[in-house]
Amino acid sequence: MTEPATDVPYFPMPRAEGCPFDPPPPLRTTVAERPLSRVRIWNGSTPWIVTGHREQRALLADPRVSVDDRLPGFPHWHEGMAAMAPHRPDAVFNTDPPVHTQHRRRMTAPFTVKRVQAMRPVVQKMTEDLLDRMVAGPQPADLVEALALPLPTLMISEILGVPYEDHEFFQKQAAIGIDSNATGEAAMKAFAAQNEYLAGLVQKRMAAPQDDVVSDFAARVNAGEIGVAEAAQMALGLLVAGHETSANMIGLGTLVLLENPDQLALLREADDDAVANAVEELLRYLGIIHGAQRRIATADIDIAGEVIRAGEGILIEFATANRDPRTFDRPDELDVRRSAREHHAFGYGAHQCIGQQLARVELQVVFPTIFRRVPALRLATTIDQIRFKQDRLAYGVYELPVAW
């Protein structure tokens, strides 16, 4: 059943005013009754968004459906991705298997769970020296620029071998990369100037190899397995998704914690299994990507009453996901004891978030961290003053006042 296109929602959409911690409510009230339904983006076109749970699960494993961003009718996050796309060469993020899974191979030697968990003593060293700072300083302060953003950007650029001082630019360029109201030139000059950096980094480590994954790629440069582009392209990658979704949920985290008192009094009382427990519940109540994973269908695919055709776009809106109540009981209320290891805050399928286990780790560390070294945090504001990010593909807060 399709609609006219005047009769369609726009996406994305903004969360309503006082509940800045929930989905859309637009799309809520679809989330059990219709599951599939179309929505119009910024070009006009009308691609199904799959706000169902099992929908998701069942479409994201299934090959007839395509990350391929370069096909005709692919939706777009906005013009500027748009404009990017035909310029980005193969990768772990716009090709499908088996490509995708030998780029994919080249890409998880750093992300398993026992290379990530042997570095939880550099996560909490991290943090620790981050908080100190922070409460040595001025009150009020600002925890996204205190602790949130520095803390995954420091590790990602130490996995990858980005060299921290330079982040003040990446970060600047990632933003605008990933800002829905970016003009295609912005985006453009943004993507060229990262790429430019990036390539730039892996042809030092091709002549001067150190121990970093940019320098992993450089020797599969420097084999013949890869080319510079394509190794600059997987670099940008783990560097943008590896700080902006992480910085987001800490933030984003710690406030919904400050307004939920009796959640927070259960992770001040949690031993480590609890802790994680927690983190998962929070990844899933939070939701924090606002823009939609993007696919597109290569052949006509039946499913719950619907018929996505060939060349249609494919939004999966894991929030609301996250909040269906086929699959979660009470799925509005946040209870850091459930078990919410369902959700689908990583995604599903072949395309699964690379660096989830390290996101893990640094959210298990962060939060009982951060109550733990500064107990009488508050919130320096109110919550209505707060400004969410409804522009951008992660959902967050730009600031978070804080003081103590």
Second form
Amino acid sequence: MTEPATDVPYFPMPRAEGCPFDPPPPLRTTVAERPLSRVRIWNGSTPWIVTGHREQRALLADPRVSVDDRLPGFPHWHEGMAAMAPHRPDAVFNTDPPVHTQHRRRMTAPFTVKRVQAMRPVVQKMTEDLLDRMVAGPQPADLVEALALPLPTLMISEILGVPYEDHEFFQKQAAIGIDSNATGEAAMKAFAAQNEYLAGLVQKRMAAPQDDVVSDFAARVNAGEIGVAEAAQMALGLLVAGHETSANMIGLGTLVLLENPDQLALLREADDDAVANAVEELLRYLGIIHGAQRRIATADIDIAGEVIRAGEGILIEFATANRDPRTFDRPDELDVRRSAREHHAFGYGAHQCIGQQLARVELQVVFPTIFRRVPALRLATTIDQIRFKQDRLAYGVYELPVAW
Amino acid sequence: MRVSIEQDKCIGAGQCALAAPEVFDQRDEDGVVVLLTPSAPAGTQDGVRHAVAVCPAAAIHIDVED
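Let me have the form predicted together with the partner chain next, following on from the form predicted on its own.
Every chain and every other molecule in the complex is listed next, the one we just looked at coming first.
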């Protein structure tokens, strides 16, 4: 079937009532039989949606699948992204290898396993300080505001060299950028404000470098290797990707552990290796990247009995692939002792998350520390009262009221 | 077990260095994989197979299984 039927479902779609941790049923019921299908998106187009784990791997490693969002027919997230795309310079997010490889290699140094492991004590101290402040305050507290959002924001701000005092400004602007309902005008304004801020910071560091990543980018501008616009884009990408995603994992992960006391008990007893393993399972199970990554075919591709034609849009929906029964046994069961290592929580292929090692360390520190420092932590509401981020590109909770 | 890598394909995700640090390292300046030994020492085989399975760029190959 290459022509989409008229009853193609709309995407993004909400998760089922009462199943906040499971991907939307219309995507899940078909994954084993139909790892590829069609959805309708905001502009009326009907791109492919890929929910099969092995099909995602094949397509994300295929040179005929492009991430260049300036190509006609690209299935943008929303009107705002479509409006912004032509104005963005070549960067790690919108180029394919070999151009992508050069951009990526300029950004990777601060996120190697060794560099990130060296920051583990900093993550530990920040986590304990934030929890100390939370328990000294009134109950109930919002764990998102007290810990989940400030921790990754502090970490990525520190690594980049963005003054933390400015975090409210960029959190607000970033939230507009990833709101799937953002208008073109609002998204453009937010994008321009963030870009201007970071271009200003790059110029400051060009004149007076410090020991941070923006200074590394500024040095490349001084060397004539990249322009200020490219440096600002790189910094913006890291800043946005660095706080929103981990924040969602911390908020949602804490909730799922509170809702699954048997799994929480296993985590409380776990040694470092078992904690690392549990974090991979939480990444698989929660599937916070639920807005689907966007691609476009540059040639006809035969896959899973279908033909993706050149110029057709492709949505790579990771949350459902992480529940693919062909790859994971009992996929709908949270089991912190399983090996979930082939999950696509960080994506797959050349664009897999640059900051994944930082995210791992943050999550490996946060979960055991929360339940050690606040052993009586409990949900201060019922799960049906919690507002989930159905309409965002990344899934999570808006607030998590807790008491102890 | 003989191991080989394709540095040109590597994107510096670091999953191999995490899975088998005795066999894989990363260049400080850009995170690109460095093969510490082409022959996986005893006890590291599972880690190497894990690295092959999770490498997002499919840049690691096991040439000879033993």
